[in-house]
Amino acid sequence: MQSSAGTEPDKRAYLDVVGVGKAFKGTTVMSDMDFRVARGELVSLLGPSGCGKTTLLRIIAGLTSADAGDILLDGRAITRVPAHRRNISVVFQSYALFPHLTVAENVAFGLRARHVPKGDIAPKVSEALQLVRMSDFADRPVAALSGGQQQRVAVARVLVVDPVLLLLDEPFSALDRKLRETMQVELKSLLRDRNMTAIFVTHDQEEAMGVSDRIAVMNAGRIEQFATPSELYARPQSAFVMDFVGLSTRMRGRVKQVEGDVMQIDTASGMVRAPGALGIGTDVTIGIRPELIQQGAGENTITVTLADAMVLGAKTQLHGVSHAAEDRLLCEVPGIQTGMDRGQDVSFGWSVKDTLVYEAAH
């Protein structure tokens, strides 16, 4: 399991969905959910819009009621208690602050609700705005802050209440991409100091790959696969987790020959070998991480026509020209490339252990 910095992830679950399920006017979305957290642990659940990561990140806040199925926090069953029982917190899209009330007045908001001692409010509010850096703004109405600064406020105002699971849906969508990447690195060093447990929702691989310790791949309301980043970037158990964690090139083809543990797999840009014993015949998907490929020869090489060459800072995306209309041939090297010109040949070249292979669907 992977850790940044700070106190390592208890390994025991310390969240634990069984078996839920949930329908909306008679529509299944989703069935046999599964979902274990451990202790200690930031999690993302990564999918397409509908594919029910929300409708999850809801029915273990309480918010939505689970048809089927139970739901555990450390060893305790909380299906049945209300989400205001719970002690879950949750940061939304929208952030949902008062616009009425300064900042400190919206983080001291769940403090009172819980009926805190009027006493202990302000310390737990000013160290909880020290926590976000937002000391200098507790007097400041929300609706004079920056997006950035209302996240920051949001944050404190769930982490003053002392939650033992933050549930985190879209946090980010609102800010623009250099403040959405300073944000995720300074809640995850936030959580990590603090040893909590966190659930994130989002749509986009980079953050979630940026935050996480595990992924949970999410599609048509059930887990495709659950796992580390770099597990799941390196070995995908599907065509669908391969194109929704990082760029790939992406050929069909048909299983040609077998010999040992090496298929021969006849392709729209020539035959390509590739690891696995399928039966001949087979209709597969093949996927090759594009910074695998290589400029040249290789164990496997196609020739493809250059589509165009994207210079993106450091590094050179090469776009063939697909020869099929699923394929997807996509090659990165390293450094600015120039003199290339559209139209041209250019050769892919890749080793054996490196192409990925999935039965194509149906």
Given for the second form:
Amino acid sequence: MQSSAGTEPDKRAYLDVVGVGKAFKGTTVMSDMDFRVARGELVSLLGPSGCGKTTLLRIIAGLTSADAGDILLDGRAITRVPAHRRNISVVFQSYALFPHLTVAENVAFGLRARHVPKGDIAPKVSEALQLVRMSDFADRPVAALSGGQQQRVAVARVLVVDPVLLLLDEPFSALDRKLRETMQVELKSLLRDRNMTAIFVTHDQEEAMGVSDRIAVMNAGRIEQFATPSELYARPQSAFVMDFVGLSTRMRGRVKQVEGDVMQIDTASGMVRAPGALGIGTDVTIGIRPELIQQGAGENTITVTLADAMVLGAKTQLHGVSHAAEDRLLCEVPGIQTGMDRGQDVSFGWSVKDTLVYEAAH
Amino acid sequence: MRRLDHIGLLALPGLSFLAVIFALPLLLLLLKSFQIDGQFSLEEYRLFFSDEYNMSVLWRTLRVAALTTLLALVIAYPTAIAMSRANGIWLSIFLVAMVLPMSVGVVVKAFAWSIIFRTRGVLNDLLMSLGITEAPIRMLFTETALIIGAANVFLPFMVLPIYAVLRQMDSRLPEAAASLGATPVFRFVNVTLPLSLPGVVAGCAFVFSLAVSMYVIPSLIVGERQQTLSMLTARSFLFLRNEALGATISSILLIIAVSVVLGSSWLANRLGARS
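Please give the corresponding structure for the form predicted together with the partner chain, as opposed to the form predicted alone shown earlier.
Below, the chain from earlier opens the complete complex, with every other chain and molecule after it.
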């Protein structure tokens, strides 16, 4: 597995979505969408519902036609190739198992559709079921399975046909939290072992960070940022990405003064220094990751009244409300912090370099 | 259990109504068919089945019902698929087109067909003006005309159950099949068709039951020339004054209807058990 290093554009594209546009009944869902995935990469399309991520997935699968643009797979245009000849398989949110068939018959479906000789089907099916640890359920009707088992069958059903690209639409959303985490780890290693190229569609940022090499954060039919999980978290390119990926404290302010590459920003809760050189008078949104805020004074300091101290096991989350304004600040400290009282005054401090600044949208 | 009994009471008015108005007369009719001079006897049935004419009527009735069901199915299935994919105004148009004709009396519809089929009727005029035929073809009073007319009248009873099943089907299923490499034909044969079978069974049961016992449509389209079981029943009661024969034929019709209902629900259960 190659390491994926951010958004470098020279990466040879395996899947290349070029200038794709789509409108439903006059409403533009996306326009001029570009999106590239390298061979063997696990990528997530992350965004709120209605951002166009599922539409993009369906266009790649050939289940929805694009109004404009091209889809290239391994250099070959497949834009007008029907879904059943693309060899791109989809795992649906509902799994879409065939209710009238048994587990084994579901897995065999793609092989039968491809006219694989009868004698070769059974061994392939049992191998695929073994892979997802569902061999004991081969002859059960799928309706008798639990959500996790259904998902395993859905995965076996697509892996057995050895697709050139695997698309997964919210594959974990129907599972409870614990099972979801187990299945994410399992599925990721299964896909890695087979060097499968896969695209996950999800609205869950933790899931996206857990399963993918790179994440494309989508908003209103556009990709806001396409980067590795760590880059996305550390250097979100927009306030939307910052908000959507991980928790953060947000404040509004206006640039008061610029000294070299440090700005003085006037907020309702006091002066905040941040890196950058936007014009004086620019309205901005400031963000700080909660784990980068410490108790006590720092390069930036805001005094807050403690509204809540939530012990979350490995860390304690402190919710503060600033004195001067009603800005809510979030601070995460490692370990279990006791002896913090609500209503107590504390100082939150953080470094200038950890302050994220975005021009406010008007 | 007590609660269930209370709720069961709600069915009482309907049950007693059916018992007095429907079940009791039916029972008397059944009894009559098994009696001669107050004694239990199968003689009426022996007489009925040994009569060649009666057998030809029975056979024609079953054949017409089966062909009507088949024709209705062939027309209804694509219609139901189109309806299951339609939305908004188109779906409303389809549903109205299905349901509205049901409010037109069957006599009116049968007459309409006789206008189309008669010697100097709409269809013959059309065929002759197109030069397809020189002399009018005799269509009215034929079995073909009867089957076409009956299939038309009973069509909604075939379309609606199939439509209901297809509408319920997860639209992701054919898509999943496509993404697994299945061609449209393979998808239809292996996904859509098997999943729609319960609707097909229900629709066939409805139409066959209706067609086997129809009276007005054959009376108006084929007339006395070719009798069916229900016309024979009416004739035995009204003209021949042979109540025993009428009761026997009614009972045979009842047995056919009951076996269709039981057979179709058994089939639907078997199909349903898998999914």
